[in-house]
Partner chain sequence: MDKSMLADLESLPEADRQRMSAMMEQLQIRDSLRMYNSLVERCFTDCVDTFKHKSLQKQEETCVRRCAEKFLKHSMRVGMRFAELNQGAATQD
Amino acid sequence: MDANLSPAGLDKEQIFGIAEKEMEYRVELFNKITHSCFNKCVDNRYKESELNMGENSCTDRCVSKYWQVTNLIGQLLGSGKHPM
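Show me the one chain in the form predicted on its own?
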């Protein structure tokens, strides 16, 4: 086996490229969650410097649901099964 190849047959450049794409995906996902849940849950007339209890609960539920759906989609895509 070539010393520059991983057990999966990828060289260091390919591995770093994959890791970079994964990081870009995670940053994009974080930004989407932040934007979506903020717009859904936080009143755009800022009255307080902290989230109130309703905004905090909404944000928690929103992020949780977003992660659940993202994980479900990832599992379905990874398994090759279609939900319909």
Second form
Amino acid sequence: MDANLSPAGLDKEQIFGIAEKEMEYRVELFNKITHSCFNKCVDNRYKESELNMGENSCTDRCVSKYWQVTNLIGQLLGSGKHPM
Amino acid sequence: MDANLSPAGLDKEQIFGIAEKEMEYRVELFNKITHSCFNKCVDNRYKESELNMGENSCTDRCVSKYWQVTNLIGQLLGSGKHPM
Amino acid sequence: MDANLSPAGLDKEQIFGIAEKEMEYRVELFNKITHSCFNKCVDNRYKESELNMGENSCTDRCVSKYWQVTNLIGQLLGSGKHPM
Amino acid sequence: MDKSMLADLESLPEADRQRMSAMMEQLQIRDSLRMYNSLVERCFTDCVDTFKHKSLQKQEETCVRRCAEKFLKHSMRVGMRFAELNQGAATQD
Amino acid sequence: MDKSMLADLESLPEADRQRMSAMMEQLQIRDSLRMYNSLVERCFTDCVDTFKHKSLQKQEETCVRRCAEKFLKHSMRVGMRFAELNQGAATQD
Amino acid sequence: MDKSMLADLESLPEADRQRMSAMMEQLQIRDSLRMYNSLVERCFTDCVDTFKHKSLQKQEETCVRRCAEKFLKHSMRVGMRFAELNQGAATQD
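Could you give the coordinates for the form predicted together with the partner chain, as opposed to the form predicted on its own above?
Below: every chain and molecule of the assembly, starting with the one above.
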């Protein structure tokens, strides 16, 4: 750990901190997509252990739409005065 | 980081640790109030992008009541033998 | 903190890191069992503040079954090719 | 619980206060990203329900925009009330 | 997964064990605060449904008290069963 | 937001990159354990509803197995789509 401390000091700490948050964000996004699309697309009576074709194509479209909602709201937040 | 280490050592680390937990708690409380009161007060059919007067006054009362529930349960926990 | 750094260095950091994740996992498991079994077993109209016998025995069985589901899925994950 | 603790913090030397505010900044970044994630999840759940197409349909997009705007306005209102209560400025009805 | 690891930890020098228990203490504080937050959220959701007033009504307050008490009793019972299972003391029915 | 930042990271010296990958490894461990927890919660909630016995019944066990398998297959599929979108390889319908 000490070996990684550079003269730049705090700045590097901040870079690491932001990179960590960024990764946490991506992991959380992936988890939310997985759970949301499972809820929307997969029959939870579990009559078999395979995903059928309808469930698979629903999942593909669901991930695509979720991504678009992420971008759309990102634009709204970026353009507006909202401090998020 | 090293610059902040004092002779008191561990104790200061603990203060920082507790302060961090305390801030996390407040952020989480705020998020839970926001989501709970949105669920209770805002029509999720999204026919318009403005909050109407009814939604706004519901939100004000909702935040107030949520706060009272927080205090009430805090008292129960503080007075009792429950180790939370 | 410095006092705990050993020649082994990074390895010990990793042990601490894994131990921390492991504890977080147990805490989260306990919380999920508590909430899931409350949802399954306890009447949420709150007509009294005591748990009745039915609620208590439901809770005991619920914890037991939850634990079995945890082990069952753990086996599936451990035996399979799934990288979780 | 925290009032005395925060008072303690104010008596800490400059270097500690800097560390404190760096910590708060990190928490705020994480919190903003989480808020963003949960807003997306909510609006997606409420507005998108058919998966015949790969692209958002016009009415879904409108719904998402309104959902996000409503949520943000709501969130700011909650923030104001929350701040008042934190300062003990709450009054009775 | 963890049994061997925890054995390793017991063989660590005193300073490391201290650090370990400080870490556990921090996790317990965070966990208690989260438990508190989620208890409040649950009882609020289950007990408060009308917003004609700014103050909790008598029956809402009663409901919240019962909810919290029931949840805490339930939580302690789960804790006992959980501890038994962690120790491998579980028996068949 | 992150592309320039990740570029910065690649220009960091070896020691920093090692620290970075240690950090990612820790996050992956935590994430795997959380995924495991949430999978168990989901399959328990969907598959177990009666508490006349202390042990899982045969049909509950079958349901849990299918639930977990379906979820893992679904999760891998989402992972592939997610990776494609992260690389900007998404196409229109």
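Residue numbers count along the first chain shown, from 1. Keep in mind that what you see is a predicted model, and the values were worked out from it rather than measured. By rigid core we mean the largest C-alpha set that fits within 1.5 Å across both forms.
After superposing the rigid core, the Cα of residue 29 is displaced by less than 2 Å between the two forms.
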